[in-house]
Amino acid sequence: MLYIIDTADLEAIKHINEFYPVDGVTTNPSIIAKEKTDCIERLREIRRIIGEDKILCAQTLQTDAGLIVEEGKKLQEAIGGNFYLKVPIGEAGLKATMELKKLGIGVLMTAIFTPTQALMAAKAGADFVAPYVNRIDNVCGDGVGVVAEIVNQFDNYNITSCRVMAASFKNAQQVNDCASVGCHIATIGPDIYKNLISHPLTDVAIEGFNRDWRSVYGDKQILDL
């Protein structure tokens, strides 16, 4: 599975490229404007970060397919590397889908609530669709059985040119979760990232290593010796 930090925060995103085997950046309108920065440049200094080959996705606004084209467009030209537009699903979001794939430019069709969107958005040409896994139960739904869905439904037709980006995590468990039922990428905040790979007995483990170790070379390290 591919992991994607989910964050406009350029501190967030610089410790976890350095730290973590990540594959990129999603943003959307509500991460950005948190950010109260100049939103082109940012995106730029995101690509700067994780280089040209890393994923970067980020949102248009617009609500008419030709000005979603055209907004992809200039985000393409002014980002650069390996970029896709996040797209909401609908009407002008499928129409604008089929014609920026033309183009060549890559798409991300965001706001996925069911399977039959996720097939839609696929069918319509998008390379990542993006189910919202936590809204989804906050509406008494299953977010990860909407995941294994559209999972079990892009096996059964053999679409292999769209992948299942799940988001909308609270917490590492729905990430675990979503892994488990085959799901290809998943985009999380920072606040999760440590949670994926803390573990109470792992600290127990690597406190006893070092009592064990001290009991007998007392404060030398292998490199002392």
Contents of the next structure:
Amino acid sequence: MLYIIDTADLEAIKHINEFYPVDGVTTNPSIIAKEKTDCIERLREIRRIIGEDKILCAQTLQTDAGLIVEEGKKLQEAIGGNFYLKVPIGEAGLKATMELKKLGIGVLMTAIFTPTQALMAAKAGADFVAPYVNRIDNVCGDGVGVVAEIVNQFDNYNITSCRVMAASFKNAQQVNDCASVGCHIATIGPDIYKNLISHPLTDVAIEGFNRDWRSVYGDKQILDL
Ligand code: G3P
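Mind pulling up the form predicted together with SN-glycerol-3-phosphate next to the form predicted on its own we just looked at?
Following is the full complex, with the preceding chain placed first.
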């Protein structure tokens, strides 16, 4: 499983990139708008924090295939490194994806709600598809079920050029369920990271180790021995 940070908050990115084995950052227009700052400069700052090799995705707002391609070229040049253009699924998005691939620009096809959308995106040449797990759950759908179906269909057709990057998580259980159905990548908001690694019994266990050690060795540390 690759872990991606779904935010444009620099402090959150710095922290998670330092303490967790993450593989990149995704943004979308809502995430960028939340920061109320220069979009391109913010994406460059994110690139500086995570380095050239990690995935960085920025989304187009264009609805015309030619303009999507132009925006992809502009963003790739401005941001550099391991960059992918996020393109919402649709006719213009598919056409743009086929053209972007010819130009060697990576594509994350986003706003995926059904397996048929994902399969078409993969066929068009998208590198990643992003099904929105929680938004599907919100309308009484089965977000993880959709992810499982996409993973299964990609397996059926031996599709390895396109990976499933599940998005729109609201809790650690959704991430866990996606991992259990073989989802390749999860892009997760900063608030959820701590919940992926915390457990009250872990805290109790660590307190016990410290208490037992101190009862015999006091404040002496292994480094002091
Ligand atoms: O970019 C996809 C993802 O960020 C959507 O998440 O939380 O707005 O449903 P959310």
